[in-house]
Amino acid sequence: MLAEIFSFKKILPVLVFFGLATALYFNFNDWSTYHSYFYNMTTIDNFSIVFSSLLIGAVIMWLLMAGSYYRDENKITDHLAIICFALVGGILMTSYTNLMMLFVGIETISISMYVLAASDKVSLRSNEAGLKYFLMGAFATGLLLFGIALIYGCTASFDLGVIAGYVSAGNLPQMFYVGLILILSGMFFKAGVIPFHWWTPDVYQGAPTAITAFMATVVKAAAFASFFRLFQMSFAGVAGWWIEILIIVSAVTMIFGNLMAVSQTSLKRLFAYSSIAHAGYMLMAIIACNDMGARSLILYAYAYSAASIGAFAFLIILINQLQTDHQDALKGLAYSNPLLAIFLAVILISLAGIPPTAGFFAKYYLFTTLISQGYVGLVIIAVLSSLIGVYFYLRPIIFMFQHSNVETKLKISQSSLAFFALVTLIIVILGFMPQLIIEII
C-alpha cells in the first residue's frame, strides 16, 4: 500500500527481498528452542525451523528467478504481497499444532493460489486454471473441515496433544474413522496426489509458469510438512489403519505420475505430472512416520524444491523468448548455449535421481528408511517408477545434444547464468554431504 501511494515501486522487490532475507535470519534464532504461541496454537520447534527456513528460501530463490514476470506487471504491490501472504500461510502450516491453525494456514496460502492462478487477464488458460483451482480447492477444503468437526466431536478438542491422548486411550468411534478419511482426502488434494490430482496439470499448465514454479515448491512443500506434522503427532496411535491407505496411494501416485509424464511433449505439462509422482515418493516418508522418516521428507523438500525452482527457471526463458515449451525447442541448446545446457542438465538429472546430485542420496535415503521398517514391497514399485522417470527426464538432455538446421539460441544475462549456478551449485553441495539436512534435526 505505501509503495502505491509513495511511488516506490520500483525498489519494492528489494524491499521484500531484505525482508524475507531478515526473517530467515530470525527464524533460525530459535534454533533448539521450543516455543508456543497463540495459545498454544502454534509451536516453533526444529522441525518447523527448517520447513520454514525452506519456504522462506524457495520464495527469496522465486525472487530472483520471477523478475521478469512482476517486474513487467503494472500492479507489482498486488503480487508480491500475494506472494507474502501465501509464505505466512505456509509457514502457519509447518508450525501448527491446533487443527484450526492448520485451516487458516491452508486457506491462507489457497486463496492467494487462486488469484495468482488466474493473474494472467488476458489468458483463457490462466482464467480456466484459477476457476479450476478455485472449484476444486474450494470442495476439497470442504471436506477438510467437515473431518476437522468430526474429529473435534470425538475429541472436543482441536489440539493436536489432546487428539493424540484420547488416540491412545483406544475405543475409537466410527465417527472417527470417517473424520480420519476426509480429513486424508483434503491432505491428498493440496499434495496433488490420487485419487485428488486431476487439477494439477491443467493449473500447473495454465497459470503463469512463475506461479507454478511457486506452486511446485512453497505449496508443496509446505503440504507435505502438514501432512506429516498432523499424521504423526496425532494419528500415530492408529498408524496401522492409515498407511495402508497411504501405501496404496503413494504406489499408485508414483506409478501414474512416472507413465503419464512419459507421453507428454510438453516441457510445462511433464512437469507438471513428475510433481504428482514426486508426491507420491514423499508420501513414502509419511508412510515411515517417525524421526527418520521426517529427515528423508526434508532432504527431499530440499533437493526436489532446489532442481523444480531451476527447471521453471529455464521454462521461463524459453517460453518468453520462443514463446513454446515443447521438447523440440531444445534442440541443439548444448551447442549454442553450452554453459546452460549444463545447468539444465544437472538439474533434469536431480529430478531423475541419478547420482551424484541431491535428488539420487534423497530418494537413497528414503527408500532405506522405509526398507529399514519393512515396506520392501513397496521401495521396489517406488525404484521401478523412478525407472521410468530416468527416460522423460533424459529425453530433454538427449534434445539438447542432437544437431538441428535450426538451434535453439537464447539470450541469457550474467544474472540468468549466476542463477543456474546457484541453483547447481544447491544441488551438488546437497548431493556429495547431504547430512546437511539429515543430521539437522
Second form
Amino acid sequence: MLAEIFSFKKILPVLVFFGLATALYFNFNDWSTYHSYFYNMTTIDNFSIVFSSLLIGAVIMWLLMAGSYYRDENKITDHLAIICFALVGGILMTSYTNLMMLFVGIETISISMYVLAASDKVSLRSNEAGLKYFLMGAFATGLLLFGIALIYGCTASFDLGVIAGYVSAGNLPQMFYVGLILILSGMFFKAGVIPFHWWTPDVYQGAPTAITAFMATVVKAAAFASFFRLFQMSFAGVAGWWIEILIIVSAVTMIFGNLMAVSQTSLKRLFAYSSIAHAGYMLMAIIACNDMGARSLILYAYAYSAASIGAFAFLIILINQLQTDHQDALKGLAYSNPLLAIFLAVILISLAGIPPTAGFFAKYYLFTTLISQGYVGLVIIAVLSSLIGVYFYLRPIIFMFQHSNVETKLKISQSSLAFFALVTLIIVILGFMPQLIIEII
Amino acid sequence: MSESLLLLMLPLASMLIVAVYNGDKGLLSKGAVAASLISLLASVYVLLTFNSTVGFQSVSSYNWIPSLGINLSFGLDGLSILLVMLTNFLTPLIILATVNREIKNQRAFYALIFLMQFALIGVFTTLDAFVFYVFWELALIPIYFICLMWGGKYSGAITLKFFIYTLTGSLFMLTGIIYLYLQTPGSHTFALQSFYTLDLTAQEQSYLFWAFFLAFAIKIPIWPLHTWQPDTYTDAPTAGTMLLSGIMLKMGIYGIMRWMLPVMPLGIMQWQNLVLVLCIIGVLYASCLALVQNDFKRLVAYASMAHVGLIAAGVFTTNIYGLQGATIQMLAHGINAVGLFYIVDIIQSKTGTRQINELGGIAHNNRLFSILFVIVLLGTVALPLTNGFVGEFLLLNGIFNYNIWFAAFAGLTIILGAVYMLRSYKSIMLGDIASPSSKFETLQYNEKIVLSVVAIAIIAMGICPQYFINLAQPALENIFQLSHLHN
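Since we've got the form predicted on its own here, give me the form predicted together with its partner chain too.
The complete assembly is shown below, putting the previous chain first.
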C-alpha cells in the first residue's frame, strides 16, 4: 500500500514531501484496522503504524534538514530515490509477519544504506565507510539468513504466528537454538550493539553527515522495531533463554558506548558512540517484551530520533561552514548565536535524559517498565551509565556557554533556525506530554 | 486558582516577561526586582491567611499523565509555606544585590534566577513524587547555567563536577521513587499520601533509604559527599552562591523531612547512627577547614557546610526538637548565608580581593558596613537574640536527647564557628588599614537595603521565633508521628 505511493518516483523534494505527508495520512487511516497484505506476509497493526509514522516523520524531518546539505549538489535526485526506497524497507521491517518479509525489508534498507554511505565519491573516508558497512553488513545478513533457514528447518514455516505456536508446544531441537542465536547476531548487527558494533563509529564518521543522520534515526528505529516485533511475536515463549543474553549485551553496550564517547573530540564520532549507548537502552525495552515494553521502545525511539536529527542537522551546518567537527569549534557559540546554542543545549539535555525533556521521560518510562518486571540490577547499571552520558553531553554545552576568547560564528538561515525550533518544540512537547505517544497503543 | 498554584506561577510569569523583554537595561533590573517583590507580597498574603492546623491546604490537582498516575498536585502545609516564604524573601534580595554589578547578558541572568525560583517553589509545594523529581532536576538546570556562564575561570570543570555529582544522587532517588510507585496499590500513583500509607519491609526500607539519602546528602551536602561544594561555591557568581547556599540546599533537608522520614521510618532507624556520625564528622571537618582558610568566600562556604551538617543531624534524630530546630535553622541559615556571601561580594568588588590577610581596617572607613557585618556574623555564630541561636539551640537539644556524646561533639561547632568568624572579622575589619581596604568606599543604596533587611530579619527572628515554630508545629508533628508509627 505504501509502496505504491513511492513507486511514482517523485523527483523533487517538494513532491516527495507531499508524498510522505500523504503516506503519513494513509498510514493513520489504517488505525486499528489490522489488515494483512501479501498473503499474510505483512500485517498493519497499531505497533507498526506508530513505528512507520516515526520513520516517515523522520524522513520528512530529514528532508527539511537535508535541503541545506544538498543545496549545491546535483545528486539529490538519486539520493532521494534511494532514501524513499530505504523507507519502504524500513516500513516493511515494522509491519512484517513473515521472516521472508523481514529479510526483504532488511535487505532493502541495507543495500540503500551501502550505496548512500559511499555516495561521497571523492571522499576516501566515505568510500571506506561504504565498503566497511557493506562487508560487515553482508556478513551479518548471511548470519541472519542462515538463522532464518534453521528456524524454517524446525518449524517448516516463515510465519511468525506459526513459529510462536511451535515454540509454545515445547520440546525444541538444538537446531532451533542455533538458528535463534544466528538471528540474534544478525539483529545485533543491524541495531549496532555490542559485540557487533565495530562498524558504527567509522561508518558514521565517514559517511556524508546527512546520511549518518538517516542511519542514526530511521535505520536504527526500523531495526529496533523489527527486533522487538520478532522476539515478542515469535520467541516470547523461550524468553527465559534469550533474555539473559540480551541483559548482558544491553548492559555492556550502554557502558561501553558511553565510556567510549567520553574520550571523543570529534562530535560525529561522539554521536556515533552515543548511538551505540542508546541502542543499549532500547534493548532494555526488548527485554521487557510486553506491551509496556513496546510503549517504552516507541517513546524512546521518538525521543532519540528527534534529538539525533537535530544534533546531526547542527553538525551539517558546522561541517559545511568550518570544515571541522572538533568540539573546540563550539567555543563561545552561545554568545554569537544564542538561539542556536539554546536549541542545541535542549537537544543535548534530552539525549542526556534530564527533565523536562523527551529524553528524560523516555528513560524514566523504560526504567519503570524494567523495574516493574524485577530487573532492578539492570536499571541501576543503566542509571550509572547514563551518568557517564551526562558527562560527555554536557561538554559541548560547556564549550558553547563558557566565555572564551575565540568565538565561533555560524551563519544560520532563518529556515534552519525554524527547523531547530521545531525539533526543540517536539522534544519539549514529548517531555511534557509523553501520553501523546504512550497512550496511543 | 488556588494559592499554591499562584505562588508557583508568579516566578514563571516573571521569567517569561524578563526573557522576552527587549529594552532599557536599567529598567530591566528594576523590573526584575519588582517582579520578585510581587511574588513576595503574594506569599505574605498567603501566609497571613494561612491556617497551620489543617494539614495540606489550598490543594490543587490536575491530571498530567493519568494513565501513569502522575498528577500536578500542589499544596501547602506549615513546613512548605515557610520554605516558600524563604525562597520568595531571598529572591528579591539576591536580585537587588546584583543590580549595580556588571553582568553580561542580563536578560538571561534574571530569567534563569526566576526559573530557579519557580523550580524551588515547585519542589517545596508539590504533593506528587514524580513532579517532585521533575522540579528537583529542573532546579539544577538554571543554577548550572548561572555558574557556568557567569562563574570564574574554571567554571567549566567545576560545574560539570557539581552537575554530575548531584545528578548521580538524583538518579538513585528516581530509582527509589519508581520502586515506591510500583508498590502502590491498584493502577499505581505517585501521590504523597499513598506513599505514606505503604507497607514496606525493613529490608526494602533499608535499600530505599540509601537511594533517597544519596540524593539528599549530596545536595545538602553531608560529609563525605561534599567535595563538589567548596569549589562550586567559590567559583560561582555571588548570586549563584546565594541561591545554592541560601535556598537550594534546603531542598535536601526538606526532601528528608517530607519524603524520607514518613516513608521509610525503619530504614532511618537502621542507619540513623551512621548518618548522625557522618553529619557530625562533617560539621567538625568543615569547621576545622574554615579555620585555616584565607579566601574569605571559601571560609564562608565551609562555614555554611558546617551549619547545614548540624541541620541534617537534627533532622535525622527524628525527635520533635530536632525537627523544630531544623525548620528554624533552615530559615536562619538561608538568611545568614545570603548576608555573608553578599558581604564577601561587597568586599571583593570594592577592594578587589577577598584574601583575608590582604585586608584590614575596613571598619575605619565605613561604620555602617561594620555594624551590619557584626549583626550577620552574630547570627551566624548563634548569639542569643539572633536567629542562629534559636535554631542551633533546638538542634543541639534534639541531638542531646538522642545521644549526649553526639551533642557534645556537635556543640563544638558553636565554639569553632565563633573562632573562625570572629577571627576573620578581626583581620578584615579591624586593625590597621591595609592598602586594598583603603579603596573601600561608602555602600551603595542597594547594598544598604539588602544588608539592612538581612540584619533586621536576623534580629526579628531571634526575638520572636515562636511565630515560626507555631506555624510549622502541626506539620512537624504529623511528620514525627508518621516516622514513629512502626515503633
